[in-house]
Amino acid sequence: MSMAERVPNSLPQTLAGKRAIITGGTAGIGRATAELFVEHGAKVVVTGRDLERAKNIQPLIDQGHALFVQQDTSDEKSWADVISRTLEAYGGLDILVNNAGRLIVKPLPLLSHDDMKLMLAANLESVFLGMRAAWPHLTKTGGNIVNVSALMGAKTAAIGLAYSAAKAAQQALTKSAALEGAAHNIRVNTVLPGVIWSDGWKRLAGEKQDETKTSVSANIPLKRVGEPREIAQAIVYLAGDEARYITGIEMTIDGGSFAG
C-alpha cells in the first residue's frame, strides 16, 4: 500500500490535532515518522538540509498535512525560523522530534578536531537548540519531546568514538530535560535505534546490499535489521497520550543487540 493510499485515516487517530516538528524528516527514520504522524492525525513541519530530498514528502505537503522548512539544526537562527513557521502554519506546537543527526566513523588517530566538533554540533548541540526553542511553546500545550539517539550512545563501537560520545551526551541531556520538564508537564524521552536499514546503511553497503544485510543480521539476536517504520511506531507511541506517564526513558529498539 502506498503512502498516498494510507494517508490520512487508515489508522486510529492517536495524534489527532497534534502539531509536530520532525527534524531530518525527508528520509529514513524521519520520513517514516512524518508519514506515520500524519496517518495518526497530526500536522507536521518537516525540516532538512537538502531541498532535493523534500520531494520525498511531497504527497504529505500536497494533501495539506505537512510543510517543509530547510534547516541547519545546529544553527540557532534556523531554529527560530522553524518555530516561527510552525506557529504561523498551525498556531502552536505539541511535539518535537529531534531526529536529525550525522555519523562519522574513523579510527582515533584519523579523527580530526573538526570531525569531533561536527559530531557534537550535529548530534548534541542541535538537540539542545531544538529543545530550548520549543520549550516555551510546549509548556503551553503540555507537549513532549522525543530525541532519536542511537545504540552506539549506550553500546560503543571501536571506531565510533566521536559519534558515540555525542549520542551518549544527548541521552544525558534528555534525562535532565525530562526532570526539568516534569514541573511544566513536558515529557522528554529517547529512542535508541540499532541497525536500521535506511539510506545511511544503503550508502555504506553500496553494490553489496544483500551481502551486507545478511552479514549484519547474523550478529543481531532477532537475525534481521530493523526498518525505519519500526522506529517511527515507537516515536508515535512516546509522543501520544497513551505514554502520558512515561518520561526520561531510553527505549532501545535493536532486535536484542544491547542485551547480547
Ligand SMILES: NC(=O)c1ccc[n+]([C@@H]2O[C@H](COP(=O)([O-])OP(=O)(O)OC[C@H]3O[C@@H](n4cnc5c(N)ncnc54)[C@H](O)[C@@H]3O)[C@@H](O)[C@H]2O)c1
Given for the second form:
Amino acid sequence: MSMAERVPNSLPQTLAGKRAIITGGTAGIGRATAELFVEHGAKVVVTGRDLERAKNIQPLIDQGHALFVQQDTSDEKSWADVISRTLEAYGGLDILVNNAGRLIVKPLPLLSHDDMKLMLAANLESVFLGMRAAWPHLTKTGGNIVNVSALMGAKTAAIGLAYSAAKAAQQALTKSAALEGAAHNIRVNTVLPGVIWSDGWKRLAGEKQDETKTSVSANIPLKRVGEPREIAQAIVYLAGDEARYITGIEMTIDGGSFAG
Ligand SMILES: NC(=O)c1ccc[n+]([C@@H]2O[C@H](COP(=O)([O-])OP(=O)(O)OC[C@H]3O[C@@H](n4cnc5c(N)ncnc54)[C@H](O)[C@@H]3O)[C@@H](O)[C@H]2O)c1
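Having seen the form predicted on its own, I'd like the form predicted in complex with the named molecule now, please.
The next block holds the full complex; its first chain is the one shown before.
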C-alpha cells in the first residue's frame, strides 16, 4: 500500500490546518513530502511540469487533501497562478517547500552553457521566484519556507559541478532570506539530502538498480542510501510549529556523509 492510500490520521497532526505548496511533488522526495504532510493534517498544493504524473498523487486529491497545479518552477509567470490557486482553494498559505530541482552530471569540458543555465534556472532561480511569490502571504500567517538543496551544495565532489554551484548559491539565498524573514515573521530553512533513492536515482540507475545502490552505499557511513520519506520527516519537522525557534539552518540528512 502506498503512503497516499493510508488513512491520514495515524500520526500526530503536526501540521493540522496548515496550507502548503510543494514543488515537484509528484515524484521522489516531493511526493513523499506531500504524502507525509497530508498524514500530518496539512492541505497541499502539489506542482509539477507533467500533468500525467499528477496521477501519482490522485489518492490525496480524491481525499480532498491536495490539488495539482501544472508548473515549471523556473517560469516566473507560473508562480502567480500557483499562489492564486492556493489562496482560492485554501484561503491562505503557511508553508512553501521548494523541492523541485534538476541534476546534470557531466565533466566540465562537456558541460554546455545551456546546461549551466538549466542548473541555475532549476535549482536557484526557481527557489528565488517561489520565495518572492510566497513572501507576502507567509508574512500574514507567520509561515515558513523549506528549501531542498543537496549535500553536493555544501560538500562538492568531482562530478556535477554546475549542480553543486547552483545548490550552493541556493543555500546562500536561503540563509539571506532567513535573516530578512526574521523581521517579517517568516522562517526559512534548508535540508541537504545525501543519496536518496528517489525516482530520479531510479531513472539514473536504469537496469542496474541493485548494483548502483550497493556501490553508492559503500561510500556512506551508514552503508545505505536514504529513502524519500526520511527527507520528508525532516521537512515536516522544520515546517511545523515545534521548530518555531529554528531559522537559517542547513540540515544534512545523509547517513553521515557530511561528517565523513
Ligand atoms: N535524490 C537524491 O539523492 C537527492 C540528493 C540531493 C538533493 N536532492 C534534491 O531533492 C529534490 C528532489 O529530488 P528527487 O531526487 O526527489 O527528484 P525526482 O526526479 O525523483 O523528482 C523531482 C520532481 O521535481 C520535478 N521537477 C524538476 N524540475 C522541475 C521544474 N522546473 N518545475 C516543476 N517540477 C520540476 C520533476 O519532474 C520530478 O517530479 C531536488 O531539488 C534534488 O536536487 C535529491
